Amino acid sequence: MMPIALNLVLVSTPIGHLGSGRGGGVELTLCSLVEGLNAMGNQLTVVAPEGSVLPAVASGVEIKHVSGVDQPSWQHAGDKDPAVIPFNGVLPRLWEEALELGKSADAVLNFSYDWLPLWLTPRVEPSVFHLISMGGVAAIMNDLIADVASWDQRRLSFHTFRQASDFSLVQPPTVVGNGFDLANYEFQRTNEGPLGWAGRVAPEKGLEDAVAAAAALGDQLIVWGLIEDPGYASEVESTVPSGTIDWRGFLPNEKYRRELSQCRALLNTPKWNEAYGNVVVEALACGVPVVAFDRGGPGEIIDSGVTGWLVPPDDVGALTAACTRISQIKRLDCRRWAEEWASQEVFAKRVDAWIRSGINSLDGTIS
């Protein structure tokens, strides 16, 4: 018997509306949990800045939309900086919304790695549930995460238990992973090809080292991403041969898709604790083997040796090497853990499972 539907609000990221590119993987991971959930018959509403787009396939899902100046993103914050809120910003707003209609509804699910919601959790009326997306880069957020996981911890959840390790809880954590429709992403056999890297351009996701690595190759290395620091991207490229770098931007997702399937190899060169690794998915599930540092979400996903290499982390002459044997990865291999461990199908499942084990509210106090 098919369980009861459940009646979910989905508020997105206050960093930059869904389609521009600025909220990074949380776009695609809360585009791609909509159309999961959706299938599955659940009734969603989404709160996101004004300009969001959702997939067309998800029929049914209705969005509302706030107004309001973006917030910053913890990402680039210092360990003991405040928590802010822009004059006019749109976070205070998209929870005004979500938790108006959170009312009627079974769960509120929280996409904002922002301090805000988690500090809402233990004292609103909507049971409020968090899939936090960032590893720990603030103490004002290591500690409310603490706060919560003390309260009631089945209100929490993670892309990869490295992710979790950055947490203080009182439990083992709950790990939902990711996961897309492979439909999207089309299998590609050829061995052949360039290399590339995708993320956002900025100073934590280690361009400089792919960049070094594919110049000591001789070779060329695509750059798919929203370029956040012009600075650090005119940097990088000034450290290698002219032409080494073919910058492509942030494009539409089915080109995007596209043009990775048609790589020898991504790299990945994360110099934090990556949560997951959105893009890391991505490329296996074009049968791309992936060479990776072997930190956070990376490289808990990556079966070295079977779905690419990892390599001791910022080790540039290992990354280098490792390229050298991009060949002794069966592409097939890629793609079947793709299909196993990170579908739209499973990822939607998980987080329905977590959702509906934790509905009930726990009577709890605020450490």
The other form holds:
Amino acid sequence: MMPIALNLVLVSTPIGHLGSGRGGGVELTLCSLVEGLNAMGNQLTVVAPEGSVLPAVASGVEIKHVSGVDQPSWQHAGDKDPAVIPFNGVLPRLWEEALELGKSADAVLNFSYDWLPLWLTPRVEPSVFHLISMGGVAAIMNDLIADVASWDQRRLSFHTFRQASDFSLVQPPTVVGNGFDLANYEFQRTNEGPLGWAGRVAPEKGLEDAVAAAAALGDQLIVWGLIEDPGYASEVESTVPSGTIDWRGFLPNEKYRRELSQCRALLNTPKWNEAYGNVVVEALACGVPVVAFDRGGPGEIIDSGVTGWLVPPDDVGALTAACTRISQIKRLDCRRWAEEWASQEVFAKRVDAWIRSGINSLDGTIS
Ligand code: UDP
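Having seen the form predicted on its own, could you now give me the structure of the form predicted in complex with ligand UDP?
Everything in the complex follows now, all chains and molecules, and the chain you saw is the first one.
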């Protein structure tokens, strides 16, 4: 028997509108979940910054647009940085709308990694749930996540165990992974293509190590992604022979996927505790093996020797050597992993089950 449909309010990232690329992997996560939860028969309303667009297939899903100034990201925060909200900020407005809608919904699901929604959680009537999208970056956020966990940890879920290990939790974490509409990712058998790298071009993504490995092989590296830090991008470029990097910029997702699928491998070289690593799974979905540092989400996702190679973090020599073993990986095994663990359907089921299990409130108090 189908369980009774949930009425859910999904609150998008305040960093940029959906489709801008500024929200990074969160944009894709939210769109995937909108499609997956909608297909399960749940009733959804999305609250998102002005300009946001939902996937065309999410018919019947209402979107409420809210205007205001983008929220700064925590991605580059220092440990002691404060929480800030800009004048005319979009974040409080998103929550004003979401909490109003939440009065008649079963739950409000938050996608923004920010202080305000977490702080509100034990203090408001609607049941607010958080899919935490990053590892620990600043003490004020870590403390608040620990507070919510000790109040009612059922309201929190994470993409990977490695990400969750950054936080002080009272129980083992609920890990939901991530999910993709795999029909959008075409499996490519060819293993003769170029090496690729994808992500925001910013220091925590460690592009310099992937570029150094490509240069050591006398190869070229195709780079897709938003150049968040132009100074860093030109610094990386200056370390290798000219022409090593083929900059493609931030492409619309469909075009990016098509180009990515032609690669013989994707390199993934995070310097931070990457929460998940959408680009890793998108590559696997196309049959592209991934050579990565054994750190954060990618280190948990990649089955070394089966779907790619994991090497010690920051070890460019090992990364370079692993690139010479790419042909040992069967591209079909990469696709199969994505089908089993990271489809939109399995992800939506995990999130649906998590929310259902946490809907009844406990009598906890904030620590
Ligand atoms: N992406 C894209 N076009 C590009 C490069 C990247 O649409 O040219 C998307 C990619 O599909 C992925 C996201 O950008 O979903 C990056 O997410 P990831 O989790 O890897 O990193 P984040 O930026 O969230 O730290």
